Amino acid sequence: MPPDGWLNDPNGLCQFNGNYHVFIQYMPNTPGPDGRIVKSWGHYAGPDLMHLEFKGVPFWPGELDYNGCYSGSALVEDGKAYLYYTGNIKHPGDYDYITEGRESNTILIETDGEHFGDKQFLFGTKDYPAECTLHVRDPKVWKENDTYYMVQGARMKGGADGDYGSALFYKSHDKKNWELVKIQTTDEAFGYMWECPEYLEVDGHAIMSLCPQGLEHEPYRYQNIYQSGYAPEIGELEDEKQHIGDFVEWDMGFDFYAPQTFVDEQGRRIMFGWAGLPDKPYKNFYADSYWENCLTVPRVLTYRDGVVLQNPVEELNDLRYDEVRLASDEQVILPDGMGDFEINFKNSSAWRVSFAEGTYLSYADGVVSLELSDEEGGGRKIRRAKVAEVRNMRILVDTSILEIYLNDGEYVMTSRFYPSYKGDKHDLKVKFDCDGTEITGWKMHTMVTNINL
């Protein structure tokens, strides 16, 4: 959670020199050095994922990124991190900022984790393929063998048929001079823009993560304004026949976008997501206090039978205390609104879990539903996922957010919610109506010390 202001995409995720580093898209409430309140990066670091300390703003927008330091990534090598990101410039005037009036610069900053070097301009709008609009951003950089690779999201000019999303792949031998390898897209337009693309391997399987904008909504898929997911088994990196294929959503809840992954020193592929969305048609109640948004907990990715599983990092279990075992139709009170539950279902074809007075998670007729009242959802109504069978479930709840993991993390639902706490007490009531189940729960110590909701 940010100490104040606005948070969105996770950036520059890495571990080196004994510390984890989590950078965020961050717009604090206080002006930067030039007197403007503008989007930059915030920096968290710590020796483990449970103790990340806010280190402030490592760099502010300037000439190359006057209107914001946008999303990017980290490459770790030789004891330091190379931070690549998009510098956004919007020229004043009557522009659409799609085909005119915008610049997107790819910028590099080198850091030892405490000190940050000068901004290095690598390439910009005039260097992108001619078929691109001015929307090119979110560089993700990695190394394979002796070659460095970068992928960026793009919106391509589509003419009468409309714009279409793509990913631009580059390679380099020195981390600074880059050449275009290919433009990855689909035969038919899959949205008009791809944000935050990432090519990665999970347990030896190559997948591609992306956030397509402009998909048509369906009752059980693509329910948010913008989507986030992955294409499994995408194939070799430089294969021109590589294709997106099936698209699997990372998260079926209300609030998830712009995920990014990294591999830590234990060899785990870890993902953070933004527990929010751009341009969402519902609100967060704390925005009136000039504070908004958070990240998900860090999730470990594994691969099983063509599906990427997501589960909270094991370190999170250290926050558990006061174990309780429940039966169906029982209720538990969570001090400070924080808890962790594991449910194993036994021949249960329908069940329901309620949180506070107006948030419900239920299963019936092969559909999992997350439903919120107007009072607790801030405009969030219902999200549904088709699940043939629910074998097990884990639920994390923390004051104003739910993270729900079904079937060992095969399906995930994340949502902000806003219970009506009374006075200074943030105790939360959770009730289970799940016949034929084993329910184990724990109350949780807080991970957050600088936020007082």
Ligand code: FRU
The other form holds:
Amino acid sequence: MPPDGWLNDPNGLCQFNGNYHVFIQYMPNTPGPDGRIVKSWGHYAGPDLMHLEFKGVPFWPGELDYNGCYSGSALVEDGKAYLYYTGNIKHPGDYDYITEGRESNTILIETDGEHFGDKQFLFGTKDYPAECTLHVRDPKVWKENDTYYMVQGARMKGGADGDYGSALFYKSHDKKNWELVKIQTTDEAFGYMWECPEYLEVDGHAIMSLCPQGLEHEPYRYQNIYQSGYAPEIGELEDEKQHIGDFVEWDMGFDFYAPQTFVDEQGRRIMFGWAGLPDKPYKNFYADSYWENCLTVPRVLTYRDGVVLQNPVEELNDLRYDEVRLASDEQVILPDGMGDFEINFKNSSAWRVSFAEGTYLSYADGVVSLELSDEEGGGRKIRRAKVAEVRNMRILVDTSILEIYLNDGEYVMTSRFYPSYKGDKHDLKVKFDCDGTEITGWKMHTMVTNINL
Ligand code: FRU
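Now that you have shown the form predicted alone, what about the form predicted in complex with the named molecule?
Below: every chain and molecule of the assembly, starting with the one above.
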């Protein structure tokens, strides 16, 4: 969670010189140097992923990014990080901000992790392909052999058929001069805009992660306002034509968007997601106190039979204390609301877990459902995932978020929920009704140490 204000996408994830760095899209409640409250980056760093400290706002919007330092990524080389991001500019006036009135600059800042260099303008709106609208953003940069690559999300002009999403691939030999390699899209429009695209390898398999906007909702898929997922068989980077093929949603909960990954010094492919969504039709519980949103826990990605598995990094287990074993039907009270549960189902055709008073996770007829009452859901009701068989489940819960990992991380459901607190303690009652299955759980310590409210 940010110390105050608004958080969205994880940005600039990396590890170098002994520290992990997690940047966030951040709009603090305090005005920047020019007196405006505006979106910038926030910076967390620390020697391990469980103890990241908030370091403040490393740079603020200025001439190149007057209306926001938007999302971007980090490339680590020679003990430095190169931060690439989008400088958003919205000209005042009566514009639609799709085909007129907007600029998106691709900007580079070099850092040793503590000091942040000047903003270097790399390219901008005039340089993007003519088929693009003015929505081009979110550079994700990586290196392969001796070449640097960058992918950016774009909304292409579609004329009568409507706009369509695409990813612009660039390459460079010096990290500063970039040449367009290809525009990747689909035969039929897959949404009108792709945000935060990323080309990545998981255990040697190339996949593409993207956040398409504009897909039709379905009862068991695409239930949120915008989607976030991956195309598992993307082909080689050099291929002119790539296929989106089957699109797999990263997460089936109410709150997940704009994930980003990086490879840490142990070689793990780690993903953070934003446990939230833009333009959502309901209100976050804490919005009135100008304190909104959080990231997911860091998740390790692995590949199994064409599917990317997501699991919390193993150091999260270090936060466990007070193991409890529960029989089915038993209730556990978490005094600070934070817990971690593991369940290996014996017989799993139907089960139900209740959190707080009005939050349920249940399984019946091959469908996992997460239901929130009006009070605890803040206006959200139900999310469903079709899962043929649930063999095991891990649940991370704290006073306002649930992360549910099914079948070794094959399906994940991330959701904020707002339990009705009793007294001044953040007690949370969790009850399992799991047909004779024994549950192992732990109370949990908190992750980040220096939130000073
Ligand atoms: C995704 C996104 C990005 C953009 C950023 C702005 O949530 O819309 O495309 O760079 O947020 O905060």
